[in-house]
Structure formats: C-alpha cells, structure tokens
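The chain below stands alone and is given in structure tokens; this is the form predicted alone.
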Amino acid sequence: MNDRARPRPRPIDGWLFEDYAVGERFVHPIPRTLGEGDAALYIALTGARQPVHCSAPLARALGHRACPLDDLLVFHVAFGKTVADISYNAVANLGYADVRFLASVYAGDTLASESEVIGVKANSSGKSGVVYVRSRAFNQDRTEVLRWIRWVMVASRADVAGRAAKVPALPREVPASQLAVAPALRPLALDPAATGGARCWEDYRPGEVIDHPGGMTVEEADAMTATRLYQNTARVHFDAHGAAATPFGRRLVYGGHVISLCRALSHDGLENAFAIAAIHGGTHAHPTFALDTLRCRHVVLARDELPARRDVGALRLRMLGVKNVALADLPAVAVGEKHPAVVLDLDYSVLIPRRQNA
C-alpha cells in the first residue's frame, strides 16, 4: 500500500464526520484521464467560450502546446476524485481557499487526486460536522497541477456536540508574487477579433462592477450530467429520494458547476481574461437546485502585476452568482453580508494581456 494512503478500507456507504481526523492522509482512487470528448461535454454542459480552450490555433499561439482543459473542467474531475472519502455523506460542500492552478492540463493528460485533514469543527446540533481538507492533483509524470483547502459538512452517525475541535488558520489570499505564469506564454497573441473584445488589465478599475447580460437556467438534466462528468458521487447531489428527506427536499446542484456557469456568463466583459490562477476564497453561500437561473456579477477588487511579466498582468475579481433575480434589482452586497439571492461568493484572480506599449 502507497505509505500516503489511509491504513483501513473506506466502508463502502462512505465515513461520517467522527471518522476524521486531523493528520490522516488519503490517495483517492480511481486516477481520470481526460480527453477531447469530456471538453466538447463540459461545453456543452456551461457554454463556456474562453477562447483559448476552444480554438487551437489560437491557444498553440499563445505557447500551448493544444488547447488546454477548461482550468473548471480540471479542478471539478480532480475535486471529484476526492468525493467518495471526503464528501460522499456531505450535507453541503461550503467553501474554498489557497486554490492554485499550477500547470496546464492537455487532452491525454492523467489526473490522480491526494488529501490530508487539515482541520475538524462539530456542529452545535450534534448531527454533522466540518471537515477541512488540504487536497491535490497530479498528472501522470506526478507533476502538480493544482492544490486547494477546501471545507465540508458532512453528517455523523452519532451525536458529536462538544468534541474537540481543530479549525486550522486559512490562508486570505494567494500573493500575485506566486501566481503560476509559464515562462512560454505569450498573451499578447491573443487576438481580440478571436475572443469578441479588446478590454486588456488597463482598461478595468479597482471598483469597477461588471453586470454581465446573460442568464442561464440550470436543468435538472444538465446538472445531474455535469456531476457525472465529474464523477461528483456526493449523494446530495445523485439520490433525489435519499435526498426528499433533508432539510432541503431536495437535490442540490454540485457547488462548482455553479462556478463555471457563472464564469461561462462573465465572457461578456472580460473576453481577454484567458485563465484562472487562484481562488482566495470563496462561499456557497445558499443552496443552487435545478430551475434556477442564475445570472453574474463581478467587482474589479485589484490589478495585480506579476514579477517579471510586463505582458500579462492578474485582475482581481469578486464573483457574485445569484439566482432569480434580475441584476439591476440587486444591491451592492458588501464582503461577507448575506443576501438570499447571492447563492456563490468568490474572490479569484485571472490572467489577462497587458497593452504592449504600457
């Protein structure tokens, strides 16, 4: 047995918040390599148009090598890989933090995903607790290509009010100084009649809030498709009986794919922003279920520069995903204020050219 693997069998209905605990590390299973066919699927499923993950001459352009995964696509099938030991009897996946996109991932590519328990906190009702994990995802050569915190409920089988609790210090944010650029990049060969804009990192402001147009209804067909995709087994988001008996009735649709299709809704306004480099942090802050339309808001929270970089620069953005409700009804949500629409709240940075003359 690899010596990073968890020393006793995962029972086969999954573990529960008690089984955890700090320090255990697992190698989750069933290593995923991806392909053409689960891009064109994961188009079809956001309608996600970042131009570099859907024209090759413009991504070899860039300095890929083909056009790269969505970065979404890569960190949902790696998160996916960690469900059946973290999240597969979770009540709700919570949030993310130090999220970092290290590498590439190419059609052919291999993912395997690790985790160690950074972190336990019981709930006051006794019924279900918080699992924080550190995960990981590799490819096939073991080269990194992501790594991300993230925090779960998950429920217990006995009463757990009062034990001990662990809840570890969270890292706010992810310097711009670390931010992965490969050396190879050229993002001034992005072509704005390619990607239907011409804004570059100069052209957004600190303050700035981007209403995008569109909205997009999540179908019952497409979110359950989407977390077959990821292979996302939570049973809060595949068992529509099992799940008539929470304190939601019903299904919930898997946290991330919100995040895509929010991002796939951002195109229009930030056209030239070609990947994501980091999530800080980021909250589901209420529940997605199928027949909610979601629509996106960003706010300009910083322009980051990048060491040694004068031709591509990191916007930082707030994301604000929201559900049945028309963007010019809702009001400037403050960081941290709970809104009953806003159901994602996410800080991240993306990558985005800068002009060639500043």
Second form
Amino acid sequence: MNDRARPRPRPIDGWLFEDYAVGERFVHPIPRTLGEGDAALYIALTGARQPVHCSAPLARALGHRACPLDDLLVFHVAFGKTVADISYNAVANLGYADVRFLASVYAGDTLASESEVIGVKANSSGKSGVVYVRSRAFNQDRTEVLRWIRWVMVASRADVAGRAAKVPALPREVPASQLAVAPALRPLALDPAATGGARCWEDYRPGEVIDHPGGMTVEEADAMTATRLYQNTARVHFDAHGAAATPFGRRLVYGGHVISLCRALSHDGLENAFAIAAIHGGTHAHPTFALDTLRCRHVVLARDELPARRDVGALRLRMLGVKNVALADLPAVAVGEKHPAVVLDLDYSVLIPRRQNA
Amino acid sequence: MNDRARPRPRPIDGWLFEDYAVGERFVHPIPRTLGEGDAALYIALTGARQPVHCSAPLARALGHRACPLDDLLVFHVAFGKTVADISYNAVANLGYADVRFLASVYAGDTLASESEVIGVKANSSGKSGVVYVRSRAFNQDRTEVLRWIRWVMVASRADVAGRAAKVPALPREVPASQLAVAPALRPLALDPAATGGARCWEDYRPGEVIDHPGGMTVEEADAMTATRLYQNTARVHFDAHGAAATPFGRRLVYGGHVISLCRALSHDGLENAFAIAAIHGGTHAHPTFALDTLRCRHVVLARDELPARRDVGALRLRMLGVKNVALADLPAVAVGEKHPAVVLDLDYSVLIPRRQNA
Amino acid sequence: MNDRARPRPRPIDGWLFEDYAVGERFVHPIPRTLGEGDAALYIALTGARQPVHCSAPLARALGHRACPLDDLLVFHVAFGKTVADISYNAVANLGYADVRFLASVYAGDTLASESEVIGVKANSSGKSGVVYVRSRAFNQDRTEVLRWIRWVMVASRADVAGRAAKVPALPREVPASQLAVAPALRPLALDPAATGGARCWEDYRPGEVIDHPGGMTVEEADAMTATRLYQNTARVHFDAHGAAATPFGRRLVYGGHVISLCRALSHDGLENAFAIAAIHGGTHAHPTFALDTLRCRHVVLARDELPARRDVGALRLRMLGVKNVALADLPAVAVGEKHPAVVLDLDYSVLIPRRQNA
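Could you please show the structure of the form predicted in complex with another copy of the chain, as a counterpart to the form predicted alone just displayed?
Now the full complex is given, and it begins with the chain already shown.
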C-alpha cells in the first residue's frame, strides 16, 4: 500500500472535542458511486415524487442527460461521509448554514466529501464543545456538487472549559444572486400534466401557509435502512441496546430522514418546485423517534428573482416538520419559537418555473 | 411553464364524490422510469422468484430483450399513479375487472397512466358514492401495457343521495381469445431446471386445490416501503396518527402488496406460470394489518387454449389469500363466501407452457 | 416445454432426511442476474462500507472492470438457491467448511448453484439426521465463483435410527496456498484516504483483539427484506404465525444476515481488508431474534503469506458476533466455548495489502 495521502490515524472510537483544530482538513473516506438502485431506494424509503427524479424523458426535456439524483439523496450521502470524522461522538447536531446545491449528480457519479474545521468553542461545562465545519462534496471530475456549514456539539476527553475559542461568522443566507442554475436547464419544459400541479413562481405569495395533506409514520426499520443507505454511522441511530442508557432511552431518527419525509409530503402543493437550490439554515428542534407520525407545513417567505433568468425563480420557504398533531390544530409558529410538536424548522430555497405570460 | 395540457387543478386534499362526472378523463401526473433498482426492491419486498424476472439469460431465451419487470410491479406502479386522482379519498377499494396485461415492460421504460370515469352511483346514505374508472398505462412509446377497471367508494362533500347514477356493465372475464401473448415469445424455452418445477398446462386439472407451503408475516415497514415504491399515496397506508381515529384504528396494508405476497408464496406449485395475462375480477375480502401472516391457496378453475398457439396455454386460477390460519385448517371456501380468514379472492389467468408430446 | 434436465420432482413441502442419498446431485432452480439495485440494497440493509464495493473508480484502480459485488451478497444469493432443496425442512444449520471465494461477481452476472450430497447420518432419536452437502455457484460463463460445504439437521419422514451413515472428512481450513487472488488484482492501489485506515497486513499481530465500535439492532423488517433479497425461502425466517408453535416461539434471523452485519460493523478497525478469501469454519452459536443488538469482536489468528504475491497477504480472523452486551463486558471467549452472548463464531481469512517498505 502506498504512503500517499496517509491521514492522521482516526481513533477507532472517533475524535473528541480537543482533537479538532481550526484550519484542519479532513478528506473523508469511502467514495461512493451512486446508481439507479440508490434512486429507487430513495423513493421507496421516503415516498419522494418530484418527477424530474422519476421520469427520464422529463429530465431530458429539462436539459438533463438523465434523471438527476434527488438533491436530498445527494446531501445525505455527502453528509454521511463526514460523520465518522465530524459527528461520530456528537452529542447534538446543532445547525446548518450556507448549504448550496451546486451541480446535478447522476447515476454513475462518484461522490467524495472533505471538511475543514472553521471554529471551535468549549462549553462552560467543560465536558464538550461546539465544532464548526465547512464541508464540500465533489464528483469524480472534482466538480463541487454541494457545500455546507454545520456545527455539532462533541464530547471532550478532559475538562475543556476556558479553552481558546473561535466562532466563525455564519452567513444568514445564501443570496439569491448566488443560487446555482445550470445554463442548459430549461425549466419551462416542466409539464404540469407530469408534475400534477400548475402553480408557478408567481402563484405563491409571501406569508402564504401551505398545510400539506397526508402524514408519514416513521418505522425504525425504514429510518435505519435509509441511514445505512447513506452510510451514516452515527451510533445514536442504530443501537437500541446502547441507547437504553441515554437520556432518550431509545434510538433517534436521523434528522435528514425527517427532512426527506417532509420534502416528499410537500409534493402536493409544491408540485413544480423541481430542485432545492440552498438551505439557508435550519434546526432539528426536537428529536423524532420511531412510530412518530410526521406532517409538513410550509410558509412562503419570499419570491426571489434569479440573475439572468426569466424562466425560473426561487421560492424561499420555511419548512415546518411536526409530529403527532393534525396541522389544523397547529397554530402559527413564530420564527425562533420552540413549539413542542415541531421537530424540524428549515429555511431554504427551491427552484420553480416562472409564468411566461406574466 | 407552458400552458399545454393544463389539467383542472386538483384540490390539495383530493377529489370528492361529486367531483367525478362520467366521461371525464384524467392524465395522471408523475411518469415513472422503472429500472433494475425497482426490480431488486420488488424481490426484496415480496420474495418474488419467477425466474423470467430474475435471470437475464432465461428471459432472452424466451424471446425477451432483457428481464421483463414483474407484472405486478408494473401493475402497482401504474395503479399508484391513479391514486391521487381516483382513490385519495376512497373509503374502500371495491373491486377490479377486465385487468389486461398487454405488453412487457423493461428496465428503462417510462410508465404513465390515464383514467376515464365510466360510472358513478351515490350511496343511499348520501355520504359517499361509488366511482367506476377505466384506467390505462402506457410506456414511453405510447404502447398500452396495461388496462383495468376498478370501482371505489369515495366520500362526498355534501349529501349526494338521489343523484343520477350510471352503473357500467362490467365484463365478468377477459375472454381467453383476447389474452395477449407476444408473437416472439418462446414459452417452450422455459427450463424446468431453472423454474424448479416440471408441471405444464396439461398437468393441472380444473378443481385441483394447491395449498402453497410457507407463510409471510407482513411488517409495517415492508408494506409501507413497497407502497411508497409504487408512489401510491393513499393515506390509510402511512399515517398511524390519523388512522387512530378510524374504525380500524391503525394503518391498512395496501391490497396490492397482499396480491404480490400471495403470488410470491405460490411459486412452489406454479413454477412455470411465467406471466399474468389477466385479472378477471377480485376483491379484498377483509383488511390486512401489520403482523398478519399470509398464506395462499389456489384453486384451478379452467384450462384455456390460446388462439394460434400450441406452445402456451392459460390457466384460470382462483387465488385465495388468507391470514393467521394454517391452510390445513381452511375448509373449501365457496365462491362469494366471506370466510373470516380470507383477505383476498382473485380470479385471474396465467400463461404456462404446454407439453409438446401431449 | 422441453424434457431436458428434468429434475426429480421436488415435493411441494420439500425433501426430508430419507430423500438424500450420498452422491446425489441437485441443480438448484432460479438463476439470478444480480445488478446495481441488489448492491444498493445490500448497503442499505447491512451498512456495508468496504470501498471496493462502493466506488467504481477505486474498484477500477484495483484492476476490477467495475465494482465487484460484496462477497457476502454473492454468498447469500448462491446459498439462498440451495435452501429449497437442502434446508427447507432443516431443523438447524449446523456448520460450514471449506468456503472458497473463487472469482469476483459483477452487476449483470447471473448466478446459479448446484449441490452434491457428500454425507448422511441419522440421529439416534430417529426423527432427523444430518445431511452434508458440497455446493458450488457459477456465473453465466460457468466460471465457478464460490464453493462451500455445509451440514444441516433435517427432519425425517419415518424412524431413521440405525440407517447406514457416511460422514465425510471435513477440511479444517482452506490452506493459504489455495486462497484465490486474481493475477490482475492490484491491491496496492487501495488508498488509505479512501478506506479510512492505514493499517496493512504487517500491522496486525496474532492474538490481537479488536472490539469494533458501534452496534446494530436487528429489525424484523430488515432481516426479512435481506433474506427475501437472497430468495432464501427457509420458513423459520418469515412466518410468525407458524413460529408461534415452535420452541423459539418467533421468527429466527437468517444467520447470514448476522455475518453481514458483523462484517459491516467491523469496517472500523479492518478498513483495508478488501475481500473475503475463505471461511474455514463457523457456527451460529445461538439464535438471533428481532430487536437483538449485535456487536462484533475480531481476534487475529494468523498472518498468512500468499503464493507468488508480495503485495497482498491473508489475515486469518476469528469473528465473534455477540448480542445485547457491551464488548467491554465480554471476557475472552475460548475457542469452542459457548458463551451465552455469542451468536456467531467464524474462522475466516481476508485479503489485505502488504506494506512495500517492510
């Protein structure tokens, strides 16, 4: 075996808080070639229905060379690669920022992820600290397909109270002017008969609330199968025996699975939102457990024009994932409010065709 | 977004009984390109073993260009597309008729479905009514691959008692003379060493009862994963929280999953029944729930010759799916009888090679 | 249907002990073309992460023409084919010997299995007996890809006490000199940045104990889905209703699924063990049931040089799969000892690159 690129040996039980230094870079192991099988599993595990990811003829009409893989499948796989180095010993996944979907990924493409530590801050307890990382995912041509910032609370080996901290400036949003739309993309080819809805960018107004019909009960097997598909090895998702000794007493559902289920549930009402362009920020407000039933509400935050495009715009949306309540019984939830039923609160932007006669 | 083929906007909560008018046509959204991943999932979720769908060399020997997708996988996906428009608010799925499997579907093909309302009849309660639809599924070349009639009970918005009714004449069978067999198909290439059984068309006699060995316990996760794979969004299958307020108090297993499990269980005893040609009629006699264990009995109803073919015949079969009983304890169940253990009672025809020295 | 190769008709309920005669050969039905979908499912169901099976560029760098399918996926599918003829009425799966992985299998290859009875021995009870079989799996070119011996306890029809017995000599190991390494394979291309670990053959010492981090709780749905994927029809895995009347009172998890989960859990610590070369022997020491949580310990037994290769060696390992205990609480388990927590005890050899500057 050659000696090139030999990484600092990762401890078998993963890194702890004091192992992270600002500026350190990780080339995460286990590149992954994604294929049609992964796409089929993604549909089966989430109920995703966005037709650009389901219909090859429609995808080609839009200018893709084949069905692109679902944005969130790509996110979860790219994210999963970072877990062993970043969040294997995470106590909590605190937040995301500056998540940018930069290029489509197709069956046959191979993803690899890298991360750089951009901040560390010990907690006053001294038992853990927050680690901030900027991660990037590349395809086999080294085209960057995705980038994101996240911060996690990681257990420490020793008392770390009082250690020097660096907290990075976190962008509050990805500016609309920087949302990526491939020049060859023809969003007007999106056929309302194929998507099931005729609403375009112009038809949504800021402040509008969409309570999506349907609910999805999470089964332990489904959540674990999805999380294994992403090769996310965070122990909290898989080990009921070990979890019995934790405060929750049971396995946690991977937060990304919750995002995927909410995206899938929200197809009815957002039929033409054909791609996720960015996630500006988000939190997993409460944990989700097996047998919880999820529902999804969207609030339209803004309509953003995109540079040099009259055929497609961005909708900025707030996705609220709630559990075990009927949406009719859910009041308006203020930004920053921690409603007990809300498990997911995501601020993100989707791409959607614009009306040509507007 | 262009304005062609813009459908009547579907309410986000789906249509109700009074929204259906005889003669109305639906082009169902979300065309779906099926692939090898879907085929693998179908095997994993059902245990299907028909070798024409498992072995590419065998499929080619039979005259296929590749493994055709399982007939029931095609049915479930085509059927799933109709759910949002036809049975999203269905109280019950009442029956099937005239289900014809017209052409093989291969990995890479894209399915789309259309329906026409052929009958409506309000219930005397006024709270719901029966909607009859003829549905058709096409591949990307607009070749019709499947057609079927079904009727469902749909909730109404207002009191609909006394509304004008039209009940269509429902064919009691697909005549054997109309069963589709591709001219290029070479059923004699079906190798008993590959299928595991040597019985041909001539070896089954009308009245024969086959109690298939084995049983399959349904898990909630498996049933939901299969149903999501088919993009069937009927709420009764996914929402435990909402189901708690229904008479059943829990999620229902998609009836099509029951058909698939019975078809898979019946491989032992019907090893050479390599394709489903038609479903003449059928009912889901009782609901199936998670943790029910299914078994399958077949009764041979008839042997039908096929026009211009001496190499292949049709077996007309009655498939009885039962739950939580040993078949040895199940008496003969008369046609039309509602035995409490019977969840599925299907009248259908399969294709099977004929003996050449008979 | 032609009359070639017509097998002795298999009873619908399977063979019993007295049906097996030494020297008899079975050509097992249902050849199976494996594809990318099966590979994706294998990852999703087990959490497997060996990068040779995940990354097409890495696989090609090693000299493969594409990602080879996971060795254990191949094993389970090849093994599954033998179940209907060999272990459908098995009371217990007693052991394996001489399991040899002979050639890589790729997406698109078609597997078929054959077996020969090499021994029979009635139990003194007269109610069952042990059947020894040598099985072999071939691809579509009749290249042998896998061979193995196993012995199972099979129920008898009548009292078989005192019947003539033949117990075959069972090899205690596959000699290192006979381990198959394709001449074109370039193990030195295995990149530590891709696998996540830098340890080579030289870095493991006999006697070393590796307690792998993480645990995996088995769900009934996951175990059944995996077992159906392999088209293994052994009834004990699927039928909760029938199992209620057995001593265990519930379904058993397929032992091969336990092997796969342990192999997946052991990636951290054996990152460069890129292939399984042989399984010398092994037992399923105790049954695994749904909701058991599995963990894996490895003990390094030996380092074996391979003929004419300086770039790759074999590590002989003992894989201990345990349930519902922390590995820190597990004492050393002597060979042959039946510790109550141990469900799997496997003696096998993996291939791993050798250090070039050693």
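Superpose the two forms; the largest set of C-alphas matching within 1.5 Å is the rigid core. Please read these numbers as outputs of a predicted model, since none were measured by experiment. Positions refer to the first chain, counted from 1.
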| property | result |
| --- | --- |
| Gly162 C-alpha shift between these two forms of 2 Å or more, rigid core reference | yes |
